Every structure is written in C-alpha cells, then in structure tokens.
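Listed next as structure tokens is one chain, alone, in the form predicted alone.
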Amino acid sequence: MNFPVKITEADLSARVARVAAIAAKHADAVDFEGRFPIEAVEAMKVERLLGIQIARDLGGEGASISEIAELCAMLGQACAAAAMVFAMHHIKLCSLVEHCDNSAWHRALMQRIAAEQLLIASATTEGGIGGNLRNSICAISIDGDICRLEKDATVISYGLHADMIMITSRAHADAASSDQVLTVFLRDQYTIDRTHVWNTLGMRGTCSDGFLFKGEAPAEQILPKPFAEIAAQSMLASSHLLWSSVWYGIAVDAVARAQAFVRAAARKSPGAPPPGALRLAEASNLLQMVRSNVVAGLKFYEDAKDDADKLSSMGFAVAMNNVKIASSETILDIINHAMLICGIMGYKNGTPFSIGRHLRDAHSAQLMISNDRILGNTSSMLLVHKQDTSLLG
C-alpha cells in the first residue's frame, strides 16, 4: 500500500489559506443568510483536510491536535462558522481515532473518510438534559445484530449537510444516565426530522438546528470503548482546544483590523499619536495571553496523550477546563478593544473595519458548552484535587 507523503507545516498552512481565502470571500453572506459554509467546506474536500488526523496507513496523513489547532486558528481568521465545522468534524474524528481499540469496522470507516472526505456531525445535547454530554436519557436497543435509537436531538449542527453522525445514548433501557455509548450512524441509516430552527446572534452558519433522529445500524458501529473514557480522554480535550483555536482567530483578525485602522489614522496625521494606538497595544496584549493559553493547553495535552490514566486525572479536566474559560471570556475583551479603536466603521457593516460579525461570533464562546457549567464541574473538583502550578509543568 502506498501511504500519504508525510505532511509538513508548510503544505498545511498553504492547502489551509487556500481555503481561508474561499471561506472569506463567502463569510458575510454566510452569516446573513445564516447558510452552511458550503464553499468553505467543499474547499475543505478539495485540499484533503477532513481525513488529515487519521493515521497514514488508513489513508490520512497522522496530523496532531496541535496542528489542526493551527488550521482552525487560520480558518478562524477568515470564517468563524466554517472554522467552527472544520474544529467540530476533527474533535468527533479524534473519538474514533484515538478510541476505535482497533475495531475493524471503524478502521474501514476511517479509510472512507479519508479517501471521500466525509463530513462527521455530532448529537450529543438532548431534550430534558440540554449540553450536559455526560448524560443521556435516551438509551440505544440491540437486537442481535442491529441497534436502534430515536433522540431527541436538540443541536446537531451542520446535520443535514453531514455523511454521518456520531450520537450518544444510555448504554442500554436499564443504564444509568451516565452509563452512556457512542454510536455511528451513516447517513442512510437514519432520519431527522427538523424540530428548532438555529436563528441565532451568531455563528449562524453553523446551522445547528434541532432534530429527531431515528437510526438503525449494525451493532458493530458502536465504538468499543464507554463514552465516559472517550469523553474524559479525548473529546474534553479536543473540544476545549479546538474551539479555542477559532476563537483565537476571530481575535486575531478584530485585532488585525484595528491594527489597520489605527496605521491609516497615523498616515492621516504624520507626527501626533494616533487614535486607538494605546488600546490596540492593550488588546495585543490580551491576544498574547489567548495564544499562550491555548498554546499550553495544547502542550499539556500532546504530553498526556498516551498516558490513560493522565487524560483521565482530575489535573487534566482542570487545565482542559481553565483553557476555555479564559478563552472563551478573555476573547469579548479584546474584540471590544477593537470596536472602540475602530469606532463607527467597526460598528457599521460593509467596512473594511466591520466588527460586528466577529462579536456576535464571540459571544457563542462561553455558551458552548456554558461556561457556568464547567465552572462547577472544576470546583466540585477542586474540593478534592491540589492545583499544579509549577511553571515547569
């Protein structure tokens, strides 16, 4: 079999900021509209970026969380909801990537994704229980070799434009709530019927409407592993700093669009301080304490990486936790730093200094999933658990 060529920084970040220049020459009609990011993704394909984290010998090309954490900063930049599609195919790509154990079917899966660039949604919030992913009321049935599963599904976003979803659900009628497993359909294996309409402030290209969905598929498409070691181990971690990444890249282009600004003020008056020119070193300074967050964040994590019981460690849920909080809060300051630098032209739409969009984008951060929940999930455990704070790590 002959494998992928081993990707290199260069090779990403060229096939990336081809799609980035698609995505933003596409992103205000996107967010008007509130339409799926259609351009955007159809690049995606193009450059082969969907299958880009699955292993070289299934037909990907073994990219780390680190570097897909890059791509999604630059996508960022450019279109937040194609940057957050591309962030939430990867974070549902990385279960089966890292929790597979080696099945057969979700090896052969892999290689499809690769080799068609599939698009992954996720189902993880539900009636009655909203984003709390650690709980589901819903339960799958199997009957022999089949499993069955109706959800009501109150976000999947992009799912009528995915080609498949990976949905969780009690392990079985009698589990537990959080005896949870997770589960993937392909598109021909279920319905959705459509439930809430996604009209929302921002990252209205997302399309995350609410369905009912109804599935039967052979039990093999359940991965092996409990959602609870899935969730603990990978998807708490990818989540946390892929979404960081985007929104690191909304910042990062509010504060290039300031820094702009604030150089045509200057060339306008020669000599005098120009307007703005204090606040924008303000707001660099918050995008530095951003990067270095997620940077960390990232680093702990590809330390971690092989280490179960390290994911599965209190300390690691705090870091992963802390990441996005400080992400998810420290972003709304530096894209206000640079709506009062640029003024009215930040405020108006159609302007090279348009800030609007980027702010209302912001302001999903600490609601997905809310930032009051995870604040109460890292006290509980900080009764229990002493804080690491050697800067050696």
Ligand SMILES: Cc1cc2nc3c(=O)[nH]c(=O)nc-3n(C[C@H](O)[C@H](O)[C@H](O)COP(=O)(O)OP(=O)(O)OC[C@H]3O[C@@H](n4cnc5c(N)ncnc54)[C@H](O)[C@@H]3O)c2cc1C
The other form holds:
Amino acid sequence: MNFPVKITEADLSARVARVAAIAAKHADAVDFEGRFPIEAVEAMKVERLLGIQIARDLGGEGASISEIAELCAMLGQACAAAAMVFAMHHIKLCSLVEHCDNSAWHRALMQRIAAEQLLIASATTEGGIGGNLRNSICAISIDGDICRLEKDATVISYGLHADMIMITSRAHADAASSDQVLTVFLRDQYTIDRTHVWNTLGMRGTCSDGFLFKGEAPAEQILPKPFAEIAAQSMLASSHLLWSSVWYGIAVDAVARAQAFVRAAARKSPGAPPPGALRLAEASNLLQMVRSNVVAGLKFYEDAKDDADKLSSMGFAVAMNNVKIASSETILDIINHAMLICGIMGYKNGTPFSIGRHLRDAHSAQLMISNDRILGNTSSMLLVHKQDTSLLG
Ligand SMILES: Cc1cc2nc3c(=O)[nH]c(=O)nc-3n(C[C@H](O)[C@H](O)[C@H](O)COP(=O)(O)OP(=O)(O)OC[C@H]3O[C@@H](n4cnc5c(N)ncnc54)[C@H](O)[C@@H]3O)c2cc1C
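Structure of the form predicted together with the ligand (previous: the form predicted alone):
And the full complex, kicking off with our chain again.
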C-alpha cells in the first residue's frame, strides 16, 4: 500500500500547534488530578501525529528525528506530560522504524500504527534492576512459535492507555543479564496488574504506574536484532534527544512567563529597569545553551544515522549521554531563575506567571535514567576514549 502524503514542516508545526493549544488548556487539570492527558493524545491522533516517523510506503510521513524533536519542544511548552507521552511513543517507534525493515510482522505493525494511530508504551525498568536498561532479570521463553514473558515492570508510563507495550527481557532462560531482546505485545496479548500507583511530584499525567506484566504472543513479535544493538544504535540517541526536547520546551515556557512578568513590570515603571531583567538575560543565555546542545546532538545523530559503526562508537555514546546530563540539569537552573523573577506570582498556582508545575515536572529529568548512572557509564568510557573537541562537528 502506498500513501502519497506530501508533508511540509509548516504543515507539521500547524498540526502540533493545534494539539498544543488543547494540551495547554488541560495541563493544570492533568497535573492536579494526576490523570492521563486524554484530550491532547486524542488530538494527536486526530492530527495523525503518532505515525509521522513511519516510512511513507508504510503509510507514515517519514518525519526525521529533528522534526519530531521540534514537535516535542512545542508540546513541552504546553503540557509536559502530554509531550512526554508523545516523545516516549516516538522513542519506541524509532526502534521499529530503524531496526525492523526486514521483518514482515513488524512492517505490518507499522502500517497499523500509522493507519489506526496506535499508542506504544515502554517497559524497560524492572524491579531489582531499576533504570539499568542494559540488564534484565526476567527472561522470555519460546515454545515453538509462541513466546511468553512475565516481568515486574515497576514503571510503565500510560500502561493502561496504550495499544501495545514494547518490553525488554533476557533472550532466554540461560541468557546473561545483558543478553536481551525487545518484544512487542499487543493489548489483547497481555495482562497488567497494578503494583505501584504513580503519585509523584511531577510528570503526574504520564500515569507511570508499576505493573506485573504477563504476556503471550507469536515469537515473531520479538524484534529481529539483539537489544544491545537497538539500544546503542537508536534508543540511546532517540531517548536522550527527544526527552531533552520535551525538557527544553518546559524551560521555554517558564522563560516566556518570566519575560511576560518583566515586561509587565517595565510597563508599570518606565525608565527604571525591572529587578528581574538581568536574571531574565541570564535565563535566556542558559536557554540558548540547552537549545544549542540539543540541536548539536540532533545533527550528530542525523549525520551518524546510516553508519552502524559510528552509532555504536564510544564518541557517539558520550555525546548523547552529555546531551541528557546537560539538558536535565540546566533546565532546573533556568526554571529556578524564572521562579525568582516572578516571585510569589510564580510560586502561586493559577496565575499567568505560575512556574510550580514546570519546576516539579523538570525535576523528573535527572531521574529518568538516573544521571548518576549515566555519568558512571560515561566515566568508564572516558578511561579509554578521548572526547571529540573539534568545533567542525
Ligand atoms: C516521568 C517518567 C516516566 C517514566 N516512564 C517509564 C516507562 O514508560 N517505562 C520504563 O520502563 N521506565 C520508565 N521510567 C523509569 C526511568 O526511566 C528510570 O529507569 C527509573 O526511574 C529509574 O528508577 P530508580 O531511580 O529507582 O532506579 P536506579 O536507576 O536504580 O537508581 C536509583 C538510585 O541509585 C543510584 N544508582 C543506581 N545505579 C547507579 C550507578 N550505576 N552509578 C551511580 N549511581 C547509581 C542513583 O543515584 C539513583 O538515583 C520513567 C521515569 C520517569 C521519571
């Protein structure tokens, strides 16, 4: 089947802008009630945004990672939870798009995702392992054509709202903890029993409850490449870049609120610079650094995309890790600046200058795969790898 869709960037931005307007309207309620951003996700489906990454010949629009990052940032300015749902869906989809071109079952799945706007959730975190993505305790068992898996999946964002879950496990009962596979289970092929309720400081609308997952499906649904390759060659980059884009979006909105506050103060006392003006300039500087960092990371990934050796190199992993560390730490500084600029009007909920939700959502960034864990991983690589410091990219 061929879908002759011609999409321009302006077209994508206009579609996301409509979603963002809906997301912004419900963002405070989503946060306060800790509920799934259903209105925003329904709007994503109406605008057919869940399939844009899929190749055109499978019914998608062949959107690049940079285009998707831009949409994540736009949504992040409206509702961080909705933006994170969009980002996580596309991170999972990236594993299908980049690694499953030769698998008939997964190609057919991509056609369905594009046509039916199906939502993908992720289950990598596991009880006893935490955020150690590259290790699993649970093992998939293959019995003829059928595979079965049980996993103590302690965090699955929007698990109750997804149409499928992509889940990591050891490749078989005797496999080493790092010998992993990634498998797609469709909604009617698994049960999830809630073990933890997601009542958190921020990112409340991601509804990232814990579940005991039990699934049974045709074994052909296991992705055709080892998870080690998938993680190194696409998931590391797509996660760090798309998460960072969402976080950047949160910071952009906080700075926009602070700028509105400073402008209002300047109008009230013309001639006297408002006290927050210098801090706003500092926040603007930090915001630009985050933007540059994400843009450089996106360019690095786009340039390396067709070169498996480059994608698996230490230089690439160090660069992607650094994007995540820098953006997750710097946004806190930026949003804190915005809070200081807006003062009590920023601290209070329900004002045009409220920053509390932004600050709480942003605090998840350092934990979403713990920065300590990522720094530990980078530090091991730096024992043998010399960091690329050229300005030529
Ligand atoms: C908003 C949000 C949504 C999420 N959605 C999902 C999802 O859909 N699916 C999913 O699978 N997961 C999801 N996660 C989980 C997330 O990606 C992390 O894997 C998880 O939060 C890590 O949990 P942890 O902090 O308990 O575990 P750990 O990674 O074990 O870390 C615990 C603490 O131990 C320390 N630590 C552990 N190991 C090391 C090390 N090697 N070096 C240094 N320090 C170390 C760190 O200080 C860390 O703070 C989500 C998380 C968030 C915040």
